[in-house]
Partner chain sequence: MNELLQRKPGLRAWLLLAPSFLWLLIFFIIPLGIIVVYSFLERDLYGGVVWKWTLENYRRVFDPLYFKTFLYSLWIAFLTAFFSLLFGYPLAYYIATRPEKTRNALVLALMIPFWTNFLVRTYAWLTLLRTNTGLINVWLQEWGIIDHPLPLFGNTFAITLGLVYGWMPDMILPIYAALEQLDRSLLEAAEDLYASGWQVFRRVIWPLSLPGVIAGTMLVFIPSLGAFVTPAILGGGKRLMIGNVITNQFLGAHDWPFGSALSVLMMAVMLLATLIYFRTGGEEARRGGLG
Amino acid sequence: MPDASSAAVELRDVVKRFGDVVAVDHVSLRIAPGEFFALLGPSGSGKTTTLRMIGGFELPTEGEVLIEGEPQGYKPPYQRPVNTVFQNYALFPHMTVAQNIAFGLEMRGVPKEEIRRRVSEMLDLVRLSGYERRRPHQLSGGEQQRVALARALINRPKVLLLDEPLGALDLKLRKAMQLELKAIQEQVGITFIYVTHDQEEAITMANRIAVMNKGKVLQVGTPQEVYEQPQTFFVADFIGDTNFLPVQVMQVTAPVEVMTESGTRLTASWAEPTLRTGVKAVMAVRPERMHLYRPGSGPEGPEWNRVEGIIRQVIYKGLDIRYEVFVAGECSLHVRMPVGRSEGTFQRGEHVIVAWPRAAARVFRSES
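Please write out the structure of this chain alone, matching the form predicted on its own.
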């Protein structure tokens, strides 16, 4: 976590109310220079409102926004060292690609020769050299997105704000543009703050992610941290696929001990700090951390959890196989195993052992 003196953007206890609705609820963040930072959450989580307050399109009800240590106060967007790329791109339809990219420099009175040079640099950066004379309607969605990005970057902002800029693209193009955006950000070295509801998009591109829900920041961390070490039920459920096994807490000190409804004792590496002995909870385990074995085989010992079940469904996905396993008296568990494992494949209706390491399990309050 960067300290205040090195933060490109800092939010200090920011609140935004629209009438009686609290859209952003006491959010504090520090974003480092050159960082690709994602605000991730479902619709209504407050992520876009947070971005708009950084850009000056909305003003905080409480708290303050600082850019490179300078409070922004009531400054409008054009007085802040930021630029924004929106989902609809907002290109001028009557202008050529070159004219769209150059627009901001022309408004500032930059000499024509410098404008030509910088437009050429931007076209090279976004791989659109040769498209100078085309108009937006002659471009694909991905090409329009690149023009919008070049128009924003040519002004050399300290921070680039991106509000779900890939949302209008089809899935294949969106995945390709994720990699392009990440490469461009690394090349130019500008701080990117990226809003998305797509957890895979955030994990693919961002150096760090702030997961938001109902106006609050629930967790900030690297993609690996928020995926492998979720701090709340919501984060565990929202980021990737997760199995939730109903349990009762038996011991909260490490190793955490729980008991299933059928009396099987299991252990976990971590539990929510608010949990107490005797309360109902859920054990969360990622499908790829679970393994299937035939009865009488598989790892045993205190570091491993084992339950018996029957395979209900088998789905071949190419690189892996997804199994749905019904654990008697409990629930269905989803297991993801790579194709070609030494145990071979399993069939629908087969009795199996589901095993997972203690280190892969985390326990959360069931009322979450």
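The term rigid core refers to the most C-alpha atoms you can superpose between the two forms while keeping them within 1.5 Å. A quick note: this is a predicted structure, and the numbers were derived from the prediction, not measured. Positions refer to the first chain, counted from 1. What changes on going to the form predicted together with the partner chain:
- Relative to the superposed core, residue 135 shifts its CA atom by 2 Å or more between the two forms.
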The other form holds:
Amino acid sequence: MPDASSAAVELRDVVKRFGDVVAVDHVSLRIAPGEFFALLGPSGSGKTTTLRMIGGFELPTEGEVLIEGEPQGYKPPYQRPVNTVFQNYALFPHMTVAQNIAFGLEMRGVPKEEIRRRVSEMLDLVRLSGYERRRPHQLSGGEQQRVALARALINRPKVLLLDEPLGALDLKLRKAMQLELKAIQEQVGITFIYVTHDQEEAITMANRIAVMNKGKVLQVGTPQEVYEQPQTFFVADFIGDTNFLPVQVMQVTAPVEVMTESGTRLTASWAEPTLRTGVKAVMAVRPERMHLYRPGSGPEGPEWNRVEGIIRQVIYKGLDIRYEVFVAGECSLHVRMPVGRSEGTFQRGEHVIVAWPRAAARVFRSES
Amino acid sequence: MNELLQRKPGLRAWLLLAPSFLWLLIFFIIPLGIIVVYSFLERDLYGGVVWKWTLENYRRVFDPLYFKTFLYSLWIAFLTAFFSLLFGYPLAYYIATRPEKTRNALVLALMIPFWTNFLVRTYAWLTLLRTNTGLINVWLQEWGIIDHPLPLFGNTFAITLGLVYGWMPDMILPIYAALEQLDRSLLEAAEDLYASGWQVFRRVIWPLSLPGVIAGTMLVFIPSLGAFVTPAILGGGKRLMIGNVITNQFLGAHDWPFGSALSVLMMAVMLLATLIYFRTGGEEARRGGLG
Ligand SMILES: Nc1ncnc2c1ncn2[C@@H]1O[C@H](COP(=O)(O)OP(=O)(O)O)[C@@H](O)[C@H]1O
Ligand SMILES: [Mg+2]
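One more: the block was the form predicted on its own; return the form predicted together with the partner chain.
Expanding to the full complex; the earlier chain stays at the top.
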């Protein structure tokens, strides 16, 4: 973690209420200079509100927003060293691409000659040279998105705020723009705070992710951390695919032990600290960490979990094969195995052993 | 018949439109044609026409006596449009920025005056403005604020006031419609890009509301140019507009050809104003007031 003086943006115990609605609930964050930081969460989780408080479009009900160590207080947006790429781009429909991009510099009274130079630099950066005289409605969604980006970046903000900037684009274009945006961020070296509800997008692009739900930040970490070491059921469920097995907690100190409803004992690497022996919980395991074996084979020992099941469905995906395995009296498990393993492929209806290592299993308080 | 309609879908559309066309033809096109034809004929002594072609009527239009009235009407129409815009725009902006419920109530409030006949409402102004017996002057004198009655009646002020009062809703509504559609995130974007309050207005709000301003201006300018009720009542017989002259040619002087010529000229001016205004206004809207 960066030290106090080097945070580009810091939120200290920030709360935002709209009447009775608590949109943002005691959020504290520290975002380092140059970071690509994602706010990830489902719709209504308070991401936009958090971003708008950093930008100065909303003021916190409680707490404090600091930019480069400086408390922002009641400062309006134009007095903050940040710029925003809005959710629907908010391009000025009556201005050309060049006029849109020049707007910020013009408002600050930058000399015409310099504006011209910097606009053409920006057009190069976002690969829109030659589009100067077009109007927003003559551009595709992806092009509009790049104009919005250029219009914000030309002001050389310390921090760029982006609210679901790729939300309106189709999947293919979104994938392409993800890479492009990431490349641009690395090139200009500006801190990006990026709001998205798409966990894959956050994982692809961000250096760090804050996972939000119901106004709270549940976990902050690198994509690998939030994917491999989720701290709550919500995070495990929201990010990536996960198998959840209903279990009862037997032992909460390492090695964590649980028992399935049919009495199979399983072991996990970690259990949520608030869990107590005897309570109901869920064990979470990623599909790719589970392996299939023919009955009587496969790894055994205290480090391994094994359950028996029947293959119910086989889906060939090219790189891997996805199996749905029915475990009698328990649940269905999704297992993802790379193509070309020595066991060969399994057939529908076959009896199998599903095995996964202790390290791949985490136990959570089940939600609700 | 049915078969015919199915084979020619265009025919069905024509049949459906026919009543409207007939209506327009009988009550709009034909009277307009009659007026144009009459304007080139001579009058007879009993209010009819003599079928002899002449340009005399159009020569008389440019007689200083009438032409001055014409210019005066243009001036009044301009003043009315100007003040309607000056007062109407802020009001439209105010309404458009209220919460939805308040907005609808305020728009409804704008309509309420229309429930009373325009003539009645104009007479109401008369009782307020009249020089010696008008309520405003009476009260101001009673309270000792003024010694002599203010010239509130029978002048340009009274006519313009009456017209602004009458036509301002037609200015407010299209501007309101344009402002209400304005995407609020555009204002936030401008603010984010260092625009001051005035600059946000000048560079974003105003250009994007221009279509409403143009529509509103035309909706006020054109009826004001042809007004005759308001100047007849509030002009106190001293100030006439072209509408009064035309009315008089038809009803008083029984000179239909000359009245027609004046009407044709007025319509030509309205058409010209509309064309110029939409051309330049449209251009301005497209450029967004940028150099
Ligand atoms: N201006 C507002 N007035 C009232 N409630 C609001 C306002 N803005 C956001 N909210 C509420 O705050 C919560 C969080 O909203 P938001 O920050 O937009 O979430 P997200 O961007 O994650 O979808 C939602 O319940 C939303 O309805
Ligand atoms: Mg949002």
